[in-house]
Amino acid sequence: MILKFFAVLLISAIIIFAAFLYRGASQLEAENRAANGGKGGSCSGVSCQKCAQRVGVVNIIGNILMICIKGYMGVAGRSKGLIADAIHSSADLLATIIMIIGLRISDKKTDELYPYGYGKAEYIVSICIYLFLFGIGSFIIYNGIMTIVEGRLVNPCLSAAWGAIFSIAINELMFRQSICAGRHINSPSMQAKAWESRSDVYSSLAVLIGIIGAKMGFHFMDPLAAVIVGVIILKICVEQVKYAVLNLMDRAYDEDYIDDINKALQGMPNIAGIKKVIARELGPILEFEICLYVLPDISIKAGESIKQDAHNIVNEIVDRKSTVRVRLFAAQQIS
């Protein structure tokens, strides 16, 4: 009767936690609208912050009240599966932690000790996420394996089921805002973590389909499912942690405004040419380095105001949190 009890109030917790997503969706909507008089368009500046201060408590109610009903249903409704699912849950609510964590870090403004930010740190938590995800996909695997090599016998209450439909629905949904607010205010982890999110949808899939599997007859289904699972935790561990540590060297950034730069700085007046444009991810905030020849008379007063012509420009062509370094050279220079 306890359990039964405890499990009809997840439910309803769970069902009130979608409603509060769907009506602070609606009401971030209706705030873009008047922002951008009725017609809609991209988000505003207000709306996107407010969404993205959410993001890190959501996730983290999202996320327990997913190990509670994963864990749970996996447990009494006897699916590997959706246990494997439920501690993939545990590691994203931990993984959640450490993003806040990295925000507020990454956040902290400039000093005499970190003169360039301390936008990187959110590289280094993000390598942190998907290092403790590796190690749990690999013993989601191989546990899973052994399972099916074992010819364990496996076959899940259909109850089970319902476990993974909460989770494809919450995580399909907390997926939705993260990915929005972590694009928009450039959060590398916030991208991350949303991706996390996404990977829960696909692997509580796979475990749906490998209960329904169970029920038909097909025992190794369910702990099939728990190493897909497994493999998807992997291959978004790998991809992400290319990503960071390919930031973390300075990659350049390859986006169209590199070209859109170039073009706009050979209209300008009192430069002879454009040695380099080019740009490095730090965290949220994208630096540009801007080298330009000039005459080797111009005043010092002259050269100020270029360098603020090239700061307007690349102000006026991004549309993100960035800074700006211009460099001037004498045109004899030219090699």
Second form
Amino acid sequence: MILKFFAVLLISAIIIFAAFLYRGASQLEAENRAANGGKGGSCSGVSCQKCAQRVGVVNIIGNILMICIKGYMGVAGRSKGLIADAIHSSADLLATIIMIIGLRISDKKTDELYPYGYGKAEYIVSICIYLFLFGIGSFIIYNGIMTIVEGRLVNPCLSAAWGAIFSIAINELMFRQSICAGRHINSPSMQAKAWESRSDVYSSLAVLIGIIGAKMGFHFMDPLAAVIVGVIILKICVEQVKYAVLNLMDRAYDEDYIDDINKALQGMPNIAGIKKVIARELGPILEFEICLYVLPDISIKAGESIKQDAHNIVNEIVDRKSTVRVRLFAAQQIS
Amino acid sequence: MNKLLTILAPISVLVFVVLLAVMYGWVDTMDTNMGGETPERPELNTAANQTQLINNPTFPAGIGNGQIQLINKPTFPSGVGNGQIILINQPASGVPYLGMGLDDVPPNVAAQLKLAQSTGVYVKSVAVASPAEKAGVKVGDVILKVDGKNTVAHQQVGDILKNKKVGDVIKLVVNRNGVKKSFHIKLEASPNTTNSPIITQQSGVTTQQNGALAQQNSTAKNPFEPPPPTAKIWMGADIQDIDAVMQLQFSLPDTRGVIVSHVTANSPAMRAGLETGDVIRRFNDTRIRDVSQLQSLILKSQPGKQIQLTVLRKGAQLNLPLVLGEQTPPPETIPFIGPADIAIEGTWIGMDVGELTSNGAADLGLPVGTKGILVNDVESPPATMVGFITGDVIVAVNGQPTPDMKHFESATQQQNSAVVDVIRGNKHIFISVPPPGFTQQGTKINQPLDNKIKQVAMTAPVVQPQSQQTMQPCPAVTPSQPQQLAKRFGIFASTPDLNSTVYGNRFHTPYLIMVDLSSNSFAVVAPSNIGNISDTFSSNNLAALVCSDISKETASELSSRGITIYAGVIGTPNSAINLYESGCLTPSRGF
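Given the form predicted on its own, state the structure of the form predicted together with the partner chain.
Below is the entire complex, every chain and molecule, led by the chain shown above.
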């Protein structure tokens, strides 16, 4: 009885959430149209900014709701695929949570023990969690395959299909919102996140097909969908762990930024040349180290102003939170 | 606070993930273990499906046979054949006395009455003022049956009477000048004990059938038990689960919901406009699966509360608001004595029927003016299988009223399958009669037979050493693969022959035919050699039982040993084997 009540509560929450997403999207669209004098397309209106700020919160709430509904429906409806999909959603949610934790940690002031700050803690947490999830994912695949091989009867009922349908709808709406906001405020990272929720749509679709197939009598299809979702989970885990390890190793950051900065720095007056520009990621922060050649006889004051200029150039190009260290070297050969 | 949250959030998600993973591993095992709530099993297909008669394989009563399925009504007065139980439970107060002199049937009488050899017991004399005379038995009658058991020799009558006490009512079916008649004789104490033609021991033993019923009546979990007296909420409609035959006869789209078999006058149901034949699909938006669900919903409600019934009537959905009432004190249930003297005017699907007289109606406690056909004796399948009992009054067949034999005959001749409206006790119930060649589950029986099954010698009655050497012991049915058919199974049959009738053990003592599909052989165990059924099954490696009906005790004992039970099967063991082999039989569950 309580469980049923819980399910009803969940479903109504999801419907309200979906309605909110849908309404919000159409409303914003209308506002944008009005602001742009009837033509759609790119804008940087206030409403889009607002929308973009909401994306993170919406994603978290959406994912939590979906984990609950998929977990509940999956267990109640006896669908392996849906439960695996719930775990998949949990992996997504964990990624978001780790990101938030990373932000929190990097906000922490440096102290004597960790003079370079706590930026790398995020990666360690992320490695631990994803290795754990890797284990879960392997279990899902192993168990799913064993179910198929042994021919055990998985007999999902239609409520499980409803769980998958809800999941598809919400993921699609979240994708639409993120991609819209991401395009309008020109944020590639947000667009990347949007495509992630699109891939969730596909995995839920596979689960739905699996459930319907099992209902039609092809009982292997539900565990097969679970195995597919398990592979997706493993893929996420591998990617995340790889990303974390590479960043722990201070791998060079994306070349594009470096090239841009190089070009911009070359236009600077008062410098004799660029020795090197390197960057690494510290959680959400980009740390740049810029080594410049200057004439050996400039005053410290002039040197400081060069450093300040370099700072400004980097800040102009890079739209992320970043720290910049500028070191000056005397350019002997050039003179 | 924030710190706590940052730590708690991922941990709680991880815990949830672990929980889900555990559930993930359980999902498939859960399915096989929990029989009750599982969604419909994948339907077993093949030829049986073409008839579209597939019934819900889960029997609501928990006993897999048609009889119970149809009379599974907690509101039903007090079980089946209640009169005798009540009487049996009374302390014996003397030596019963019948007052007839019996003998074997003289050959000339047998020839005159065209009786088969060695049937019946001849009444040589009837004592003055004896129970037999009061009941109307006359000299020259040939007693065909006593209490539903065929009588072959006059000693048999004595055996039956041994288990009776003074005050018991026994039923006789006699052949008088070629006409079948039935009598009810109330046993009295003998006026002169030493001279009594039948001396009865004061044994507390009852016949097996009655014993089983009496026991059921005393168990608390008994589905026949009337609802507790505290439950006073009342709708006033008799309801039943829908089976395939009813679906066909009422042209329903499916068997969901429950069908209204009778609406009591001046009841809330009548005020709401409910009619016989309506199918209740929803109760306050809750989908109705079966009778017990609707009953529990009603019991949870309050008298005076308005509820909304969604009803299917002639293909259209109706919404009927209904105000639940309080139950008036239920009418006294009259123990079934039955009308004293009735001529048996016809037989139908294996039962003797006769027109209900006004006296008979009064005896049965029915309202004055009730007209119908009284079921006087239920003899053989299919009547025994589908749930008719002696004392049922048939008031309509397929919606055609049957006030007299003429109407009854025309109604029954028209159709093969029928839904029969029956008054039993003070309730109307529908009984479905499957068309010949079909089981009540809707599976077709008469598939082409092949005589590939050969009988093997049965050396020892219980253990079968010879066949155990030749046959591979079949793998036990693993719970995760319920569809896999075991190669060795048993069939209850009326005679040791594959062309006899599939029997049950509730009303008969069946032969056990053990079939081994892997070697195409079968062996027969005589009723007296079966002994403990489940031991026999275990020692012979039998993994399934096919029968027409089965007693609750046997069923639970067998199913606790993992033996699949296919009950409600009508036809010959030969066809049953074919049905079993082709996977057409649906296991009965819920024991």
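Here, rigid core means the biggest group of C-alpha atoms that superpose within 1.5 Å across both forms. Numbering follows the first chain given and starts at 1. Source: prediction; values computed, not measured.
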Core fit, then residue 292 C-alpha moves 2 Å or more between these two forms: no
Superpose on the rigid core, then tell me if the C-alpha of residue 195 is displaced by 2 angstroms or more between these two forms. yes
On a rigid core superposition, would residue 233 pass a 2 Å threshold for CA movement between these two forms? no
